[in-house]
Every structure is written in C-alpha cells, then in structure tokens.
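Take a look at this single chain in structure tokens; it is the form predicted alone.
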Amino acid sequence: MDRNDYYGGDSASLNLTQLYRKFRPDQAVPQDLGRDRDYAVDLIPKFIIASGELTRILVHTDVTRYLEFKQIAGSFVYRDGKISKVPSTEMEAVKSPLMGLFEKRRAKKFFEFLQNWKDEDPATHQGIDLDKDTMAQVYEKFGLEPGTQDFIGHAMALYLDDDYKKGIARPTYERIVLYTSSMARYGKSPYIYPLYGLGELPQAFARLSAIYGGTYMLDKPIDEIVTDADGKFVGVRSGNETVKAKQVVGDPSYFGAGKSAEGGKVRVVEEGKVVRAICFLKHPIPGTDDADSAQIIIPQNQVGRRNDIYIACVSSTHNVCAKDVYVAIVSTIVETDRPEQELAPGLQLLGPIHDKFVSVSSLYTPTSGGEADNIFITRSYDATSHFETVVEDVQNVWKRMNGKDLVLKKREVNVEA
C-alpha cells in the first residue's frame, strides 16, 4: 500500500507536473523545460555501485529483465577550489593532478599494497593488521598527506565524515576494493544508473512481485496501524477497510515520523536532517569534460565542514529530462540552522542554474527492532550517494522479520551497461 499515486515513496522519480505539484503547488509548469513526459527527476540522488550488493540483488532476483542501465560518465573529487577525476588505478594515480610527484609514489605503494593483500599470506601484510590497526595508522605507515587521505576516504571509500579513521582498517580496505573493482568493470566510473530514473527500481520490483501474486495499491491513504491490547500488530486501516496480516513493513513516514506521539508509542526518532537541491542546468557541469553524468564529492575538510557535500548529475542520455537539460542534485547533512547555505560550495560548481528545488528532510530511525510487536520499520534514506547502506538496512529488516540472514544463492549474470 502506498499513499502516493506513484511508485517508490521517498525514492520516486517525478515528471515535471508531479515535481511542481510537490515543491510549488501554486505555480504552473514553465514551458521552456520541454515535454512533461520526458522527465523522471529523482527525489533522492543515488547511484548504483557496479560490483556492490544492490547489483547482486537485482541480478539474483531477475529484476534486471525490467531495467536497462547506463554508466555514469565520471567520478570527481573537489580539492583546493577545483574538481579532478578520482584516480582508481596506479596508472591514473601517476597522472593525477591531485598529488605532487613524491606523493604519487607513496600513493602508488598504498594502492599496490591494497591490491596485493591476501589474508592468508603474511608476506603481503607489510606488518599491518587490518583487524587491529586503525585506518589512521595505515595512512601514517604509507606517509600519505591529508589531501590524499581526503580523496581516498571520501571519494573512494565513500565515507561521509572522518570518523572512519579511528576505526579498524578492514572496512575501509573492503570499501576501496569495492570501488576499484566496480571501476574496473565498466571503465569510466564505478557507478551505473537505470534509464528513466531511480523510480524504475521499485516499479521493476512491483512487476516481478505481481508475477508471484503480490498486489500493489497506489493512492491508498493509510489512516491507522491497528494493534491489539498488547500493542502487537493486527492490521492497517484505510478509510473503513482494515487489511489484516501477521507482520507489517514500512518507512518511517507511516509510523509517526514528524508527529508528536499523543499518548501513543514513539516508533521512530529523528537523528539528523539532509538538505537537497534539485537543479536544472542548460549545460554540463564545468570541469567535467562535458560529461553527460557525474558524481562530484566535496570532502568536508576542503570546505570546513563535518560532513561531505555530494553532487549527482544525470541528463537526457539517461532518459530523465529533455534534451540539452542536465539535472544536478546537491546534498549534504545539515549542520546549521541555514541548510541551503551549506550547499553553497556545491551549487557554485554548477555554473548558471536554470531552476532549483530545495528540500530539507529529517532522517528517522526506528526505536525498536519490531520483533516484539511485528512492526518493522526501515530507516530514512541517508545522505550517501549510493545504495550500499540501503541494502544493509533491507538485509537487517529481513533478519529481524525472519530470524535468519538473507542468503542469495550465486548466479553469474553481468548487468549490461
């Protein structure tokens, strides 16, 4: 059941009419943007990392038969006022303008160390223990400069802040290997993206679900989550109809997000806010070699923040907007009481902005696992630029509901992009 008349909830892709209805209900859609039906604008910007968990799930469930993917043309990082391509191989590291000559040698050694690492062969460990040493110690061993650490930790390992340096090195090692293997898969960037926007993902799952007897109801208001005297889930009421089930799964907006709990149970709590600006441009982003799509990461240290700023850009090549229009979405975690101003370093990189839609969304997390009352709530979509954390949450909800891990049997199929 979905209260909206479109698939995907928070991660839907909207046409121009829907976009204006959501952000500017009292304004007519301008004529200079082209045809309404040419648009599928993502509300939440995320790319799919080519060798990541989501790709595995899409392939395994065969949802890929309903989807077509295109590569994202480049992955960039901001440093000292300009953007540069993120190097992902030793060769690219040697050519990269992000580092001076001596630093390039050190970085080359670091990347070689990661590529050669074998758990079972201590000769490849160079005295490092990934499960005991912190990432800060690993950087120190290779003598990497703070700026190099920035692009490795934020543009390759894709951390939102610097807390990861205090933790053990293995998760960072795994993230960098995921990035480089995804990069090797298609060449230009580690990301792929579905034609016609991210809203195609929930629609494709809906189609597959229908084959197996699932029923989808759009435009169906959810008026009440019905529970028994012990607070256990009974059903969901819409108008004067109640549908009963053993368990319910839903996003925080259906379980009291943003409302005060009048005598009722507090099921979700806010743990921060994300600010996003959807921008229409009439040109590619400057400095990206006229790329039809790109991800740009602005590491927090570069702009004196605690959290990174992300820019995701797609265009008519991905069938999400009219020809010669580019959609760039700038986002970050809110740190002050003036969220839109926090996006300024990202907005400045875009060049002239034709139009922009700014939203601030709260990030909610459930107060309990749901095992006690059979009410299972997902977390809000976070500020990361890819789906890895979303997949972790899905696997976590599955485990809470079924008491065991979600296991996908191996199927070897490549996603075409």
Ligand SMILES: Cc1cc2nc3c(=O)[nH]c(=O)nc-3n(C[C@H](O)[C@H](O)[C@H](O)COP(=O)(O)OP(=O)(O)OC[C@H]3O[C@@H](n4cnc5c(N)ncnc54)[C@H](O)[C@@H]3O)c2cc1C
Given for the second form:
Amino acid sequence: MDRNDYYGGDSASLNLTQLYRKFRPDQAVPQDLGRDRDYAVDLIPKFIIASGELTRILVHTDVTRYLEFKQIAGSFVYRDGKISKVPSTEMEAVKSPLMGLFEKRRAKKFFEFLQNWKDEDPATHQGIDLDKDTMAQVYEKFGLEPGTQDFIGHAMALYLDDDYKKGIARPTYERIVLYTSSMARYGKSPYIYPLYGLGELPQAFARLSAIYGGTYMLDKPIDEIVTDADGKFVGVRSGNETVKAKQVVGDPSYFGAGKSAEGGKVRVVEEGKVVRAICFLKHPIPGTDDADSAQIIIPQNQVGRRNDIYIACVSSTHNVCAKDVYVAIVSTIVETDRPEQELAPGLQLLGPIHDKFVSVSSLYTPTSGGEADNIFITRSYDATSHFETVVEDVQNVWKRMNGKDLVLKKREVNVEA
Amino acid sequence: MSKQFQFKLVLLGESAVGKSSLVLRFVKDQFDDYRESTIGAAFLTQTVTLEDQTTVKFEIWDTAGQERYKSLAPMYYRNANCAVVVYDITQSTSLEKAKSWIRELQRQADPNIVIALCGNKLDLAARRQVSQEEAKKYAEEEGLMWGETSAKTGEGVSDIFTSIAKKLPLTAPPSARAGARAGPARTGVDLNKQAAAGQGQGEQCNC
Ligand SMILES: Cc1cc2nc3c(=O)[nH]c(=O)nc-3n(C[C@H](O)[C@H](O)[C@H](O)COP(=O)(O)OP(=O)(O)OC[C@H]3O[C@@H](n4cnc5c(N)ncnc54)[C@H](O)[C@@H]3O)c2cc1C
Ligand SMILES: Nc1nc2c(ncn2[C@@H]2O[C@H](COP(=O)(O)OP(=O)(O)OP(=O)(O)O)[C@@H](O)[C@H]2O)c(=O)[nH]1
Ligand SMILES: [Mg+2]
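Moving from the form predicted alone, what structure would you give for the form predicted together with the named molecule?
Next comes the full complex, this chain leading.
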C-alpha cells in the first residue's frame, strides 16, 4: 500500500507536474523547460555502483529485463578550489593533476600495494596487517598528504566523514577495491544509472512482484497502524477498511515520523537532517569536459565541514529531462541552522542555475527491530551517493523479519505463462 | 535479405476478459478453460512473418494483475509500440472499462502507438451483450483497429496480431523506432554479461 499515486515513495522520480505539485503547489509549471512527460526527476540522488550489491540483486532477480542502464560519464573530486577526475589506477594517479610530483610517486606505491595485495601471500603485505593496523597508519606508511587521503577516503572509499581512519584498514581496502573494480567494468566511472530515473527501480521490482502474485495499491492512504493490547501488530486501517497481516514493513513516514507521539508509541527517531537542492541547468557542469552526467564529491576537510557535499548530475542522455537540460542535485548532512548556505560550495561549481528546489528532510531510524511487535521499519534514505547502505538495510530488515540472512539462491521454478 | 523488427505490445482490459488466454493462444496455440488470474507471466515473444518476408517480433507484456488497484506503472506503457485493449463481448461493462483504458493510453502513451480494440469470447456469441456495430463505430471514431476473437477456438486471434504487425510503421529505420528496448537495439550497458565476468574475480554469488 502506498499513499502516493506514483511508485517509489521518497525515492520516486517525478515529472514536472508532480515536481511542482510537491514543491510549489501554488505555481504553474513553466513552459520553458519542455515537455512534462520528458521529465523524471529523482527526489533522492543516488547512483548504482557497477560491481556493488544492488547490481548483484538486480541481475539475480532478473528485474534487469525491465530496465536499461547507462554509465555515469565521470567521477570527480574537489581539491584546492577546483575539480578533477578521481584517479582509480596507478596509471591514472600518475597523470592526475590532483597531486604534485612526489606525492604522485607515493600514491602510485599505495595503489600498487592495494592492487597486489593477496591475503595468503605475506610478501605482498609490506608489513601491514589490514585487520590490525588502522587506515591512518596505512596512510602514514605511504606518507600520503591529507588532501590525497581526502580523495581516497571520500571519493573512492566513499566515507561520509573521517571516522574510518581510526578503524582497521580492511573495510577501506575493500571499498577502494570495489571502486576500482567497478571503474574497470565500463570504463568512464564506477557508476551506472537506469534510463528514465531511479523511480524505475521500484517500478521494476513492483512488476516482478506482481508477476509472482504480489498486489500493489497506489493512492491508498494509511490512517492507522492497529495493534492489540500488548502492542503487537494487527493490521493497518485505510478509511473504514482494515487489512490484517502477521507482519508489516514500511518506511518511517508511515510510522509517525515527524509527528508528535500523542500518547502513542514512538516508533522512529530523528538522527539528523539532509539538505538537497534539485537544480535545473541549461549547460553541463563546468570543468567536467561537458560530461552528460557526473558525480562530484567535495570532501568535508576541503571546505571546513564535518560532512561531504555531493553533486549528482544527469541529463537527457538518461531520459530524465528535456534535451539541453541538466539536472544536478547537491546534497549534504545539515550541520547548522542555515542548511541552504551549507550547500554553497557545491552550488558554486554549477555555473548559472536556471531553477532550484531546496528541501530539508529528516533522517529517521526505527527505535526497535520489530521482532517484538512485528512492525518492521526501514531507515530513511541517507546522504550517501549510492545504494549500498539501502541494500544493507533491506538485508537487515529481512533478517529481523525472518530470523535468517537473505540468501539469493538460484530460482528453482522457471517463470513463464 | 528480409527485414526484422521488434515491437513492444501491451495488453489492457478488465480482469477475466481473456487477455492472458489470447496471448497463450497466439504464442503457444493453447487454451485453458480454468485459467487463473494472471501471475507468472513476465513477457512472452512471438514472431509474425508478413507476405513480403518481413518478420515482426512482438514482445508481449501482460498486466500481471497490476491494473487492479490503479497500480499499473508508467514503466508498463513506456515505449509500447502497440496496445491490444480487450473486452468480453458477453459483458457490456467490460467495453466501458476498455474505453477508459483507451483514454488512459491516449493521454499517457506515445502518440504514435497503434491501438487495437479486441472483443473476445466470440464462441459465446449466443450470450452477446456488445454488438459488433456498437464496438466498431466506437473504434472508428477513435481511430482504432478493431476485431473479434475467441481465444478458446482460436478464431480471429492471429488475424488481429497480423493486422497490427502490418499497421506498425515498418518503414522507419530501426534507430528511429521508439521502443524496441530488448534485443539488439539496446544501447545501455549490459549488466548480465558484465556480472558474469565479475564473478570470476571472486565476487560472492552462488547463483
Ligand atoms: C535500491 C532498491 C533495492 C530494492 N530491492 C528490492 C528487493 O530486493 N526486493 C524487492 O522486492 N523490492 C526491492 N526494491 C523495491 C522496493 O522495495 C519497492 O519499493 C518495493 O518492492 C515495493 O514497495 P511498495 O509496494 O511499497 O511500492 P513503492 O511504490 O516502491 O513504495 C510504496 C511505499 O513503500 C515505502 N517504501 C518504498 N521503498 C521502501 C523500502 N525500501 N523500505 C521500506 N519502505 C519502502 C514508501 O513509503 C513508499 O511510499 C528495491 C528498491 C530499491 C530502490
Ligand atoms: N469461452 C471462452 N472463454 C474464454 C475465452 N478467453 C478466455 N476465456 C476464459 O475466461 C477466463 C479469464 O481468462 P484470462 O485469460 O485469465 O483473462 P485475463 O484478462 O488475463 O484476466 P486477469 O489476468 O485476471 O486480468 C478463463 O476462465 C478463460 O478460460 C474465450 O475466447 N472464450
Ligand atoms: Mg491475465
């Protein structure tokens, strides 16, 4: 059941009419942006890592038959006031303008070390223990400058802040390998993106589910979560109908997010806020070699923040807007009481902005796992630029509901009419 | 050399009018008296060869019941080159439902979509509630193709698909055709192929 009349909830892709209805209900859709139906503007900017967990799920479940993907044309990082391509091999590191001559040699050694690492061959370890040494120690061993650490940790390992440096090095190693192997897959960037926008993902899964007998109801308000005397889940009420079930799953917005508890149970709490600006541009982002799409990461240290700023840009190449329009979404985790200003370093990189829609959304997390009351709540979509944490959450909810891990095994039945 | 085309065809219509039965008859030349409401059909393909040896491959999307509860996704219509809107000649309400689908298609789908209105269950003509004149007149007003079929006996089934194949714009160069997402026209990255290559690199996948 979905209260909206479109698929995808918080991560839907909207046409212009829907976008204006959501952000500027009292304003008519302007004529200068082209045809309404050409638009599929994501509410939450995320890209799919080519070798990541979501790709594996997409391929495994065969929803790929409904979807078509294109590469994101470039992955960039901000350093010392300008943007450059993220190097992902020792070859690219050597050519990158991100580093000076001596730093390049050190970075080359570091990337060679990662590429050659074999768990079973101590000769490749250079005295480092990925499971004992911290990432800070590894950086120190190769003598990498803080600015280089910024792009490795934030634009390749995709950490949102610097806490990872205090932890053991293996997770960072794995994330960098994921980045480089994803990069190697299609060549231009480690990211892929579905034609017609991210809203295609829930639609494709909904169709797959319908094919296996699932029923979807759009435009169905959910008025109450009905529980018994012990607080256990009974059903959900919509108008004067109540559907009963053993378990319920949903996102925080259906479980009291943003509302006062009014004597009821508090099921979700706010963990922080994300500010996002959806910007329409009439030109590619400057400095990206006219890329039709790009990700730009502004590491927190580079602009004196605690959280990175992300820019995700797509265009008509991905069938999400009219020709010669570029949709760039700038986002970060809110640190002050003037969130829009926090986006300034990102907005400045875009050049003239034709129009922009700014929103601040809260990140909610469930107060309990749901095993006790059969109410299973997901986390809000976070500020990361990809789907890896979403997949982790899906796997986690599955485990809470079923008591065991989600294992994708070969389908036994061949589905056909 | 003969030309080959591929088109996406979507089926619409009230539940139980015989959408899935029509597809089953067309694709496998089978019929099932106790067919359950559709689950399990993703899409099927069937090729029609025209007189000039042109082959038209239909990628046929059945609704999988998603039309109930207003939840048919935009993805379903997306890039559809043709639609078969089905009603049951023994149920006049099913024609009303078909008309509302046609309005929806005219609003949402590609303006060049070829729409065929199809009156099914012709073998039950004794219980007819929808006259041929009424349906035909409506189809003419709206510029639709029209035909009657029986998925049970097979009457009219291949005719309707063949007429659609003939009416589709076969003159357009392949690149100019809307749709044709599957098959060689796909231009995006191929996840399946790449994933298979990826597995060799120690990716955990027990599939
Ligand atoms: C990255 C990603 C991975 C996915 N993986 C799977 C998968 O492995 N298997 C599968 O069946 N489907 C998967 N989906 C599809 C997604 O979960 C669909 O939303 C869901 O299958 C259908 O939910 P829905 O009927 O609620 O329809 P939707 O229209 O998608 O959503 C309806 C409502 O459900 C809520 N909702 C949407 N997404 C979620 C979510 N992830 N968690 C909790 N509530 C949500 C929202 O409140 C929304 O308003 C995935 C989607 C994405 C974006
Ligand atoms: N007599 C007769 N029965 C038919 C014909 N076509 C379908 N039926 C029967 O009508 C019923 C419904 O057919 P389906 O093909 O499942 O209908 P549908 O439109 O796909 O239904 P949904 O999947 O629920 O949307 C089945 O019992 C079929 O056997 C026909 O031409 N003649
Ligand atoms: Mg059916």
